[in-house]
Every structure is written in structure tokens, then in C-alpha cells.
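Shown next as C-alpha cells: one chain only, the form predicted on its own.
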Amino acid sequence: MKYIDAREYKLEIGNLEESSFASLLKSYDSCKKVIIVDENTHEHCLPYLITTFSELAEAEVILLPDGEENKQMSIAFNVWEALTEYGVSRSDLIINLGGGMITDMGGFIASCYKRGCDFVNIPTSLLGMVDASIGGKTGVNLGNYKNQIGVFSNPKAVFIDISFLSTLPLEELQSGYAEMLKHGLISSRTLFDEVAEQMSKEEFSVDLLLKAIEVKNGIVKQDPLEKGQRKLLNFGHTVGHVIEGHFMESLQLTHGHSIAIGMVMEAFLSSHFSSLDDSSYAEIESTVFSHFSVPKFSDKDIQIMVAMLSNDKKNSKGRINTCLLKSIGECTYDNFLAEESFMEMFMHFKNLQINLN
């Protein structure tokens, strides 16, 4: 059992029976349980829960549909009203069992509900192990923005059991991998070699794992509400939520492979409006199209993207702010462009597209 001091609550990876699970179980013995999955995790994870725990043997199970276009607050509505329904008070537990959707909009309902409900994090995808369980950030979905209503709240704990990962499609293996790249991209050339290269193989590295987990706890320990160096986890996201959200119901991209393609194309900004050199930018975009395909899109798409990007969360008086890579491993925040350098961008690749047919 690995144990990683998040400061505010315990963070620890491990055969899931043998962490401290069960003993928090027991300290809300007389308390009301309630475990949050979605289709996915409901078939495959669940059982496994419900039957080893005994404590869960009562609990409610609140499904809730799988995919990203139901993160939304009519969802949380329903969950609210069911929570209520069921008598559960601020005392008792909520345990979320999921990807990165489940950990954000969980989180989000119990944050919420009677001004904030203990709960804990079960992330069952590479996703939500190495990202999304971790840091306190919760939210929903506002129509195709992403996380556009959401809170700070950090759980009781978060329990990384890898076990999970054999229920995986190989596509969510490669959403994870993407957050991975990412954190080497921001803070280690190292990590991002390792990365690219563990994504070739079979085999699961529980240490990579533990180096990705490493670097976002620290940057969330130093800047927990996001006010400085917890930035730099936005790079790839500026971009890569727009195209999330964009393609949401056409395309439904797993949010991994529209951070990929956002850090792509944050590299081709970085390297014209920082130091990236383009040696650098030509192995980030060759590491990242050697797995994930750019989604086709046309002019139209590209006018409602950068209309969307000026919406984004992160903007500040009207700009809008990204992150920009110096190299590979050493990334800046609150870099604030026009709306007419990504129009660029984004046509940029939509000509790439058409060279590469």
C-alpha cells in the first residue's frame, strides 16, 4: 500500500482490502450509505464492492447514465431529489464509483447537497487515478462547456485500487495516458519520455502511475484553489475542452483524446508565442498523432469554437488564457492571446487534415 500525503485527505493506492477502506466504513457504522456509478461501473465494479464490503450490504445505488453529455445539472437535480427521497443527512456517506465523470459530478452532488455531504473517491479509470479523483475540483457540465458550474470540496479519501483497470477499454487506457503526457509536458522531460513510451506497451506501469499521481498532488498541495502554479494542469485544456464540448454528441472523443489534441495544439502556440522550439513541437505532435486522430472540422466548426473559447472559465476581463510550453517539461500560465491566434491555429490544422488525406 502506497500512501501519498495530500494534506487535507488521504490519498492511497493499493489492494483496495487492504487500505483503510473498511475501517472508514466503520466509522460511519450507524451512518446512511450511498455508492454513485454509472452503467459501466455498475456492471463491472459494483458487485465486487458490495460483496467484499459487508457495511455496503444495505447501502443505495444511485446509477447514473454513462457519457460525458450527461454530466449536466438536470442529472445532479434528479440525484438531489433521490438523496432526499432516501432520508440522507450531511452525516452520512457517499462514495462515487467511476471514471473521471462520475469522481467530478459525484463530488459535485455531495459538495452541494445539505451544504456539503462527506464522501470518498473510487476511480475505476486511468482517468480519474492519475487526474480527476485527485484535487478537490467537482462539477457538471453547463450545456457543451465543460465544468462551467462546479466547486472546491475535497473528499474524506481517495482509494486507487489498479485492479480496476483490467475492466478497460483500450481507448480509456489511452484517455489516461493523454492526462499522463501532460503532467510530464508541464513539469518533466523524463516523465514525458516515459509516458510515450509505456503507451506502446502491454504491460501497466503501477511506478509511472505513481510519478503522474505525484506531480499533479504536489502542484494541488503548493495552490489548492487554483490561484497560481495550479494553473499549468490547464495546459491542453483551453483548447481541448472546446473540442470536447463541441463534438460532445457527434463524436462523444473521451475527454483524453481531446486533451491531446488541445496540448497539440497549445504546442503550436507555444511555439510561436513562447520558446518551444520546433524540434520539441514536432515530437509532442508526432508522440500524440501516433494514438490520437485530430477530429475533422470545418470553418463553421472553427467560428463556434472560438466563440466558445471566449467563454472559457480560466479567461480573465475579457482575454483568453492558456498555457504555453518553454520546452518539453517547463510550461508558463495566464498567457492571455487574441481570438484571432487560435482562429489561426485551428486552421492551421484544418489544413494539416487535408494534407495528411
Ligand SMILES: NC(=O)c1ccc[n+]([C@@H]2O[C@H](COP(=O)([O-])OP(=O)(O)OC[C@H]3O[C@@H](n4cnc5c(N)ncnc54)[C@H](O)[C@@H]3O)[C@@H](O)[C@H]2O)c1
Given for the second form:
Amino acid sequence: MKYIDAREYKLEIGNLEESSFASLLKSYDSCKKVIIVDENTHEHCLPYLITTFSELAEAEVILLPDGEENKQMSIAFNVWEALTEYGVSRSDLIINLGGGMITDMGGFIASCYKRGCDFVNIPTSLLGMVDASIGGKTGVNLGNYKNQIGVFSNPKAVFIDISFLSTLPLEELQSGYAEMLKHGLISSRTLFDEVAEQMSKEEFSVDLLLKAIEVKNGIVKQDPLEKGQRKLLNFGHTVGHVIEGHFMESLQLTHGHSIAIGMVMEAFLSSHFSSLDDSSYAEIESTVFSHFSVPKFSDKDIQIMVAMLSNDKKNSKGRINTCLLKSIGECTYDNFLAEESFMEMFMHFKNLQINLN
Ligand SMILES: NC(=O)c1ccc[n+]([C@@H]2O[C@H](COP(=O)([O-])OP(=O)(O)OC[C@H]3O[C@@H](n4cnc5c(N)ncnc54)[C@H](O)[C@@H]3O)[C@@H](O)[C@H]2O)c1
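For comparison with the form predicted on its own, provide the form predicted in complex with this ligand.
Expanding to the full complex; the earlier chain stays at the top.
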């Protein structure tokens, strides 16, 4: 079992049965327990949980429809109504069992319910383990705008058990690797190289997972409310979120896929507006493109995506806020660029596609 100092909550990595999850459940002995799952984690992860931990035999299970398009307020309302119907009180416990969609949304639901109910995250996707379940960001989307409604709120504990990954589809595994690549790009050239190599391997590396978790946890611990360096974790996300949101219904790209393309595009901006050299840019592009394709987009798509960028919550004075790389492993935040720069960036990738086809 690996115990990581997350300051305000427990962060344990290893076999769930050897973790302090059982003793945490005992401390909620006379309380109600509610487990939030989506369709896939209901099928693949819930049976293990409720048969292994007798304290959960009586737990209420709330099943949410799977997919990013369901990370919406309307679903949260349904859950709050269900919690009220079950008579859940503030001293009870909510257990989020799923990927980032479930931990983001379940954390948000728990944090607002009766002004805050305790919750625990048990991430079941790689992306959830390496990123979404850690750091206290919770929320839901507002239409196509990602995470527009949300609060910072820490769980009581996060339990990471990689055995849940055995049923995760390959493209979801790759999605998690995209966030791990990001952790390398913003902090360590060695980590970037290691993740890039790992993406083609069959055997999973717990050591690499730990390294990537340490990057996220280390940054979040120093800046929990994203006043400064936590913004570095948004590298690839200014553009990536817009791609994910815009194509949410049509293409349903995984979160990591969208972020991977966002990282290439923001690296492209970095080569124009920061010191990222051409060979580093080419390396990032070829690493990402060997696993993720750029979605096809039209001039109309570009117009919509640029309009969405202009509404990003990080903007200031009409300029779009983004992270830029100085080199692989070194990133800066709070770079404010004009709308036209993003327009030209999208045009570049549109033309690139035309040339490739
Ligand atoms: N809070 C944060 O700091 C943070 C950071 C990064 C991403 N996020 C959010 O996380 C979400 C993306 O996370 P995600 O990629 O885990 O999405 P997800 O929760 O939608 O999971 C991806 C898919 O994998 C399935 N799945 C999960 N675990 C499984 C398992 N063990 N076996 C089989 N199928 C399984 C899910 O049902 C879903 O279909 C986005 O909403 C993103 O905005 C949040």
C-alpha cells in the first residue's frame, strides 16, 4: 500500500481490501451509505465492492447514465431528489465509484447536498486515478461548456486500486495516458518520455502511475484553489475543453483524446508565442498523433469553437488565457492571447488535415 500525503484527505494506492477503506466504513457504522455509479461501473466494479465490504450490503445504489453528455445539472437534481427520498443526512457517506465523470459529479452532488455531505472517491478509470479523483475539483457541465458549475471540495479519502482497470476499454486507457503525458509536458521531460514509451506497452506500470499522481498531488497541495501554479494543470485544456464540448454529441471523443489534441494545438501556440523550439513541437505532435487523430472540422466549427473560447472562465479583458510550454517539461500559465491567434491555429490544423487526406 502506498500512502501519499494529500494534506487534507487520505490518498491510498494499492489493493482496496488492504487499504483503510474498511475502517473508514466502520467509522460510518450507523450511517447510511450511498454508492454512485454509471452503467459500466455498475456492471464491472460495483459487484466486487458490495460483495467484499459487508458494511455496504445495505447501501443505496444510484445509477447514472454513462457519458460526458450526462455530466449535467439536470442529472444532479435527480440525484439530490433521490438522496432526499432515501433520507440521507449530512452525516452519511457518499461513495463515488467510477471514472472522472462520476467523481466530478458525485463530489459536486455531495458537496452541495445539505451544504456538504462526506464523500469518498474510488476511481475506476486511469484518467480518474491519475487526475480527476485527486485535488478537490468537482462540477458539472453547462450544455457544451465544460465544468462551468462547480466547487472545490475535498473527499474524505481517495482509494486507488488498479485492479479496476482490468475491464477498462483500451481507448479509455489511452485517454488516461493523455493526462499523464500532460503531467510530463508541464513538469518533467523524463516523465513525458516514459509515458510516451508506456503508451505502446501492454503491461501496466504502477511506478509510472505513481509518478504522475505525485505531479498532480504535489501541485495541488501547494495551490489547492488554483490561484497560481495549479493553472499549469490546465495545459491543453483551454482548447481541449472546447473540442470536447463542441463535439460532445456528434463524436463523443474521450476526455483524454480531446486534451491530447488540445495539447498539440497549445504546443503549436507555444512555438509561436513562447520559446518551444520546432523539434520539441514536432516531437509532441508525432507522439500525440500516433495515438489520437484530429477530428475533422469545418470553418463553421472553427467559428463556434473560437466563440466558446472567448467565453472561457479563465479569460480576462477580452483575451484568451492559456498555458504555453517553454520547453518539454517547462510550462507557464496566464498567457493572454488574442482570438485571432486561436483562429489561425485552428485554420492551420484544418489545412493540415486537408493535406493529409
Ligand atoms: N476534477 C478534476 O480535477 C478533473 C481532472 C481531469 C478530468 N476531469 C473530468 O473527468 C472526466 C473524464 O474522466 P474519465 O475519462 O474517467 O470519464 P468517464 O468517467 O466518463 O469514464 C470513461 C468511460 O469509462 C467507463 N469506465 C470507467 N471505469 C471503468 C471500468 N473500470 N471498467 C469499464 N468501464 C469503465 C465509464 O463508464 C465511461 O464510459 C471529464 O468529465 C473531465 O472533465 C476532472
